[in-house]
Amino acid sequence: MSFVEYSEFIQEGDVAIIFLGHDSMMPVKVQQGAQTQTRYGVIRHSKDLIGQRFGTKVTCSKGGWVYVLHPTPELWTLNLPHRTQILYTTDIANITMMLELKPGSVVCESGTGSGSLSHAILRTIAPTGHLHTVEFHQQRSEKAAEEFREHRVGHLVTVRNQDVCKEGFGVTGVADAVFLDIPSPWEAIQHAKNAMKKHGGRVCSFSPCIEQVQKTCEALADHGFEEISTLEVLLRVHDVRSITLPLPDFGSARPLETPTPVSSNNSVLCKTTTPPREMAGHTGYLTFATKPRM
């Protein structure tokens, strides 16, 4: 099992996603002799998981069933242990596209945090790219490195425990793209520029406050970056449901005719969408810029 390569069968040591429903999932590390308790009963790893295909429907001890899914960056984002606030799929999709990431890209990232974006980047740049990720907090950096090894993507990433605003990314002239998710990104713009290749590249900064965006844009302009733009991504999910509507009575075709009463059974079943009464609002501002060729 690897987060960047699909495996057909579940093996000991794999991470699998137990799918109980769209709003109920959990990651498990598959181990010989281990058990996982769910509301539908116990899943026995040796019997129910090891050797089975990913995607298998597993019957639990109480008779209920779950699906065992292959891990992906999208599923991991929904199930990972939160060590920090994380980025979700809506922002991640725009970041990977706007940074023009592709297989073979070299990317610098700060900070690593819980690794939500990191896994999406690694899947995009595999098999020949590399991610240099910097985390200020020592325990978080150690845990992130451990997860990358466990998910079998360790060969694609280098984790550094340092202050990117003071020490940079630890590399010079190698990055095609740089991503910043730190409190004061404007202090790391020079380091981002130094880490990028001479032929240029793209940089993205994620900030929750507009004051951070203003300072970052000023720093990007001062350091010669071009095509500076800021956007905000809002997701609005519509609920699809079936409703019954009465057929309208348009009256008689001839005005002098007595109208025929319409039976209450004259109705039609149709599909419709309903916008949510409440929706997730602001997550953060994404600021993008381009480093020109030198």
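What we label the rigid core is the largest C-alpha set whose atoms superpose within 1.5 Å from one form to the other. Just so it is clear, the model here is predicted, and its values are computed rather than measured. Numbering follows the first chain given and starts at 1. Compared with the form predicted in complex with the partner chain:
- Relative to the superposed rigid core, residue 275 undergoes a CA displacement of at least 2 Å between the two forms.
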Second form
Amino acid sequence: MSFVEYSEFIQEGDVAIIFLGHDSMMPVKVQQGAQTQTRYGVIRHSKDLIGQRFGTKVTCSKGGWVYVLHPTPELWTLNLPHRTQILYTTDIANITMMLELKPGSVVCESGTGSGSLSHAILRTIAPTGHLHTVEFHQQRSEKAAEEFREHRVGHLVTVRNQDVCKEGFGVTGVADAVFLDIPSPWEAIQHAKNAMKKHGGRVCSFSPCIEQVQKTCEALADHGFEEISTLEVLLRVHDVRSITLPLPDFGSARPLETPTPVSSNNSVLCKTTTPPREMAGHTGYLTFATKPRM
Amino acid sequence: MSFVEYSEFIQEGDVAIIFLGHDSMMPVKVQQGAQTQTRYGVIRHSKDLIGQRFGTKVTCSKGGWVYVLHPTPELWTLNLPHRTQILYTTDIANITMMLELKPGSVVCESGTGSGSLSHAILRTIAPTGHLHTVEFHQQRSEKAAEEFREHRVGHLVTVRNQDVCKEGFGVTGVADAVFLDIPSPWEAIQHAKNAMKKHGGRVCSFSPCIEQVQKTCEALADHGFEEISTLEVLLRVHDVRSITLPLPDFGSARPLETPTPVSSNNSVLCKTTTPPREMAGHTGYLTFATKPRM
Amino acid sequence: MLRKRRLARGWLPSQKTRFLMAENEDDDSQHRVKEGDYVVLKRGDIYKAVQVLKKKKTIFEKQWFILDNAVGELYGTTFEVVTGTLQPRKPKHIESSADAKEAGTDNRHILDDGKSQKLTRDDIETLKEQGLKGQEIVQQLIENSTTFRDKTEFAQEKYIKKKKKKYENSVMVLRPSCRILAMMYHGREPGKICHLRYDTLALMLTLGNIHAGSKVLVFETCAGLVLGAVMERMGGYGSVVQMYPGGGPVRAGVESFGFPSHFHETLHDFPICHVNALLAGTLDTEAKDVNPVAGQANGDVSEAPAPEKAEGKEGSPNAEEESMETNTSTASPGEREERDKLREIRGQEKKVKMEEKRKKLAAAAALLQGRNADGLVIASRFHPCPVVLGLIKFLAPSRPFVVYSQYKEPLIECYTKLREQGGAVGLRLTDSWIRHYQVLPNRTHPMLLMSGGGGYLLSGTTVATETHAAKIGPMSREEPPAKKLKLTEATEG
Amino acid sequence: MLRKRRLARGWLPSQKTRFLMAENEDDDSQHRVKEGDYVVLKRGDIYKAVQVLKKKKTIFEKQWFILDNAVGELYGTTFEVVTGTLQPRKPKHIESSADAKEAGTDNRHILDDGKSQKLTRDDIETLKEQGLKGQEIVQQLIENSTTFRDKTEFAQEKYIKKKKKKYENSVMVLRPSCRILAMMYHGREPGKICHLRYDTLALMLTLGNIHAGSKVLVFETCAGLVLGAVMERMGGYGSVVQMYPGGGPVRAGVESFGFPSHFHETLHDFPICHVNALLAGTLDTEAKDVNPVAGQANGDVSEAPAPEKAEGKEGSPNAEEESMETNTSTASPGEREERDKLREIRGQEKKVKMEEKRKKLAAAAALLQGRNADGLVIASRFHPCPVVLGLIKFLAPSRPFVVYSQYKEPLIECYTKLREQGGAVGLRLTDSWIRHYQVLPNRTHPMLLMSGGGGYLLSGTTVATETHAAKIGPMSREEPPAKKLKLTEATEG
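Given the form predicted alone above, I would also like to look at the protein as it appears in the form predicted in complex with the partner chain.
First the chain shown before, then all remaining chains and molecules of the complex.
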């Protein structure tokens, strides 16, 4: 298993995602002799996981069963330990496309945070690209580096523990794309520009507040960035349901007749979807720009 | 006919809405002897309109037919002459509810603009309420006053031609609700407060730009307004369509068989809706607040 | 102008008050809470409608208290819950305004420290802004929670909401309004109102051109919220006919509006099980044994036993069932005699009630039979298609109708049927989208949580189905023969 | 830190350039336009994909010109259209930045003058910001239009767009990318790509976990855009199998990506009319008279005649039909002899082609028959239900699949069928919502026009349908008997 390559069978040291049911999952680190407790009972790694095919149904000690899934950046985003607020798949998808990431891309990112976006970037730029990710917070950067090694993507990423606004990304003229998720992105625009390739590239800044966006757009324009464009994407998950719509009884037109008995045909079944009662109404604004050739 | 009361029959001097087809309408002022040209031919007011029932089908000179509709504030919004940008029904509906308008409410409005909101306010506050509407631009205020008279709601409204930011609404302590659609609403907050009843009321400001909203919210808080709340509403009109979904042909499982002929059953008909390709993505932010009893 | 603007910021509250007091002195008495009033309690964005009754305990946000102290206070007053009673709180706008600025400073500091916890603090600060007591506790809780930082933004927001609920104890007493009740139902019990969102309701009232002096038909299973909203917009002028399915009209929500009694005189109801008879001209409202509650046979069984508020004066439509229950039990001869007497009294009462019902039915039928209603508003859990096709017949031409459904699919069918059938133009199937904002210095953004959907509307305008040759002729082939309609009295409105 | 931030505003462009030039000197040659390159022309937010060919006239936004002068210039260069040719324009960032500020001042003035035309001006100023030549003309036009002020905001925006189109004449030449092509198709020809919006495509690629080294199945009728997007993300590593309906794979859109030739070696195609045979193990790819274009019988008649780009080397799959046409015409004996010869040659050519086709089919079949594909991406105008149920069988367990449809209803059916059938978990039916913003000093707001919808996605992950007792056994009961698969050669990738 690796986050950039599928494997058929589960091996010692792999990360696997235990799928317990609708919207209920947990990540496990597969270790010979280890056990994982679930609400359906215990999973014994040696017997139930190692050597099994990813996607297999595993019967737990209490008789319930779960599926063991191969990790993907998207499953990881749903299951990772939150050390910070994280980026979710809808934003990640748009960041990836709008930054024009593909195998071979060199990307700079700050902050690393919980690594949600980092894993998605690594998946996309493998096997020939590289990610330079900068995290201000020491423990977070160490934890991220450790995770990348465990997920077998360590060779594709350099984690730096520094303040991007003061020290930049630690590389110059190499990046095809830069991503910023920091409180004051406008302070890092010059560093972003420095990190990027001479012939140009794409930059993205993620900010929750419009004031941050305004300052960032100004800084981008001041630094000669082009095609500055701010957007926002929201995802809506629809619940598929069968509903019963009763039919009204308008009675008979004949006078003085007693009411018709309840007919068996007094409702209609209909397949439909319902939106969630509450959904994510805002994650952040995504501001993209192109660094032209200088 | 009046904009606050339905009539059964069309009379001299009425406004009627000629419904030509899907999303195609025109307003006419009904006058003895007048004619109106439509793409289906001429409508002669004396013969085709006066004395007819509203909602009637009228055959035009070229043989095509139209419906003649009773005016409502909503139809007027779709048909009025634009002297300014106007408010549309979705925003109007929310303004009306969130300002808690009802028969008897006294409302202050600025600017009058093209009168789109004014007509909706008048409809709701009749027969016992009153609208004080202030318009900076002289011709616009005169035209609006004339329209209100023609629409037989003149007795419910006072039009003032003045600068609300400098001179206020011309009334003090009478309004249950105040509505602002001006470039610098923050400059009119004190005037709004002065116009409102001592025991309190509701205020709404409509602004297209977030910077206007920020300044307005600050001014509202500074003036002791409570329950300050900014929202945005968008309407999506769905096009009802029957679509044909072809079914794929995965061929036969038997070897060397010739392809199956086109079966009559190779597609599925489905009723669905499609969203508009482009829709109004923003009209303005609506900021509401409550003036507490002072 | 410039002078005033500059002054505004330095303006002292005492000056402001004096300025207002000088003019237009209102009579405060009408703005004070009276015993028996229907009021709405508010905390944050949580609302609850209650009636003010002496000594009656109310539960709100898991707190028990009596409302006695609210009587005589002004609407809009904020109270503290102190040992089961309400204590008026001094207004402190200056403080809360200062809070807001301090909060802003705090947050800017956080924005600059290079971490990405900005939204968390942001939300916390937003709470501070509301100037509610008890929030310091929430703040403490959050800051001491070791798990809080590991939660997602949304989990955090929910956590805050939960804690806020638990520890804050201020309550504002408000006069009910369509705005407040629509937000209350949507927030607390969306299932009761078919998930009809407040902005969708607002659009219904506007698209329906609901206004004083018109005659509006309402068919709803939204606890009476839609009916009440229509009545509020009518202001006691004109008539509203509630077309109801099942055993009796449901209108608990109407009470919460606290309308003056004359509003109720404009409200009529008509059981839909008589619609076909009325349209055919065969509805005989004179006969004594006609059963106005015959609508039990509707696909409405679950609702039938609970006619939540069957118009006070009417009594229970289930009286018959009750006496039947009594029959089946065994009893001594003495008890039996007693019971026979009781049954006779009940029989008399029932006759009187039936006569009242008959008159009411006749009055409603009289309003409907002209087929000249001015508006039709439908919002129910029934399939909207047969409902709109059945009830649109009662509208005059050139009148708006609006149909709500939580689901899009049944409205697609409505749309198609109405197009096939004719008699309606300007058909539009819409949904809307509402977003609330946090507007704070340097922290402006849409709220992190939003509603996923507010339901769908089908709206349109009726037109005459004949050509204009028949000038004042019958508006429909189904016009009932006039002689068959034996209505003994006219109705008001 | 603070020093740098302060400097940023006073920073001169020459300094900036020097700073960058000092380090990491790139080889410019790879960033220059070459003859034969597929490029994208851009004006405002209008894009057009073209191939750079000498002397070839291109029409873009109603202007004719040749691209010859673009050859040798850097990607990203802006040109002026001057008498049918492209002339490189000097970059002028300082000017456009100054423009922006001036515009801001203008607008604030308008905001203060008490009229409500703010958005109109706003839109006009937005145009200015883009620093495009010709916009002065648009500005003039707008200011002199007597009807302009009477239009609605949206009509105004459309008017501006129209005028802008007509009078501006700058063109930027860009290297194609999934981002640009997705926005191009969505803006110009949404019908060709089933109205698949760029953000929805982005989500498909991410939810599908498309990455280098995997084996991905694609079924699309989106002009090849989705296929190209998948190939871009694969970067020439791994294999893509295009499952195609009808006469031949449609992939005009793939060409526009301008992939290096080795990318095409990873691309395979398989006609879906052989899917059942392959699954049953009865597909004989050795037989000579098997007709690989037999898929004409699909519900795809409208598309069949236009296999827009049937892999250059393959020639036309309609060759047979052409020769049939020749047969039916009358001709002289001499002509007939000539024709017989021609027919023989054609027959030979056809045989060679058929043999090529057979080999390709065998290679694709080999990729599929292991039923161990890593991803499945569906985006078509076909009913997605039979498509996904048919093709999901080729996926290994624990692999993502994603199905796009312009309509929600068919995906509801897919969802239900997949739930009934099992073999998939984490099913989610979603749609998304994208909004662009105007961010300008004192004039920040969402764009006045937005897309009404971007289509719907059903996504999920496959799982094994047996219990884990059968450790490495067949993953499905329908595993074909191995001996029936007479594949004569393996495929690359």
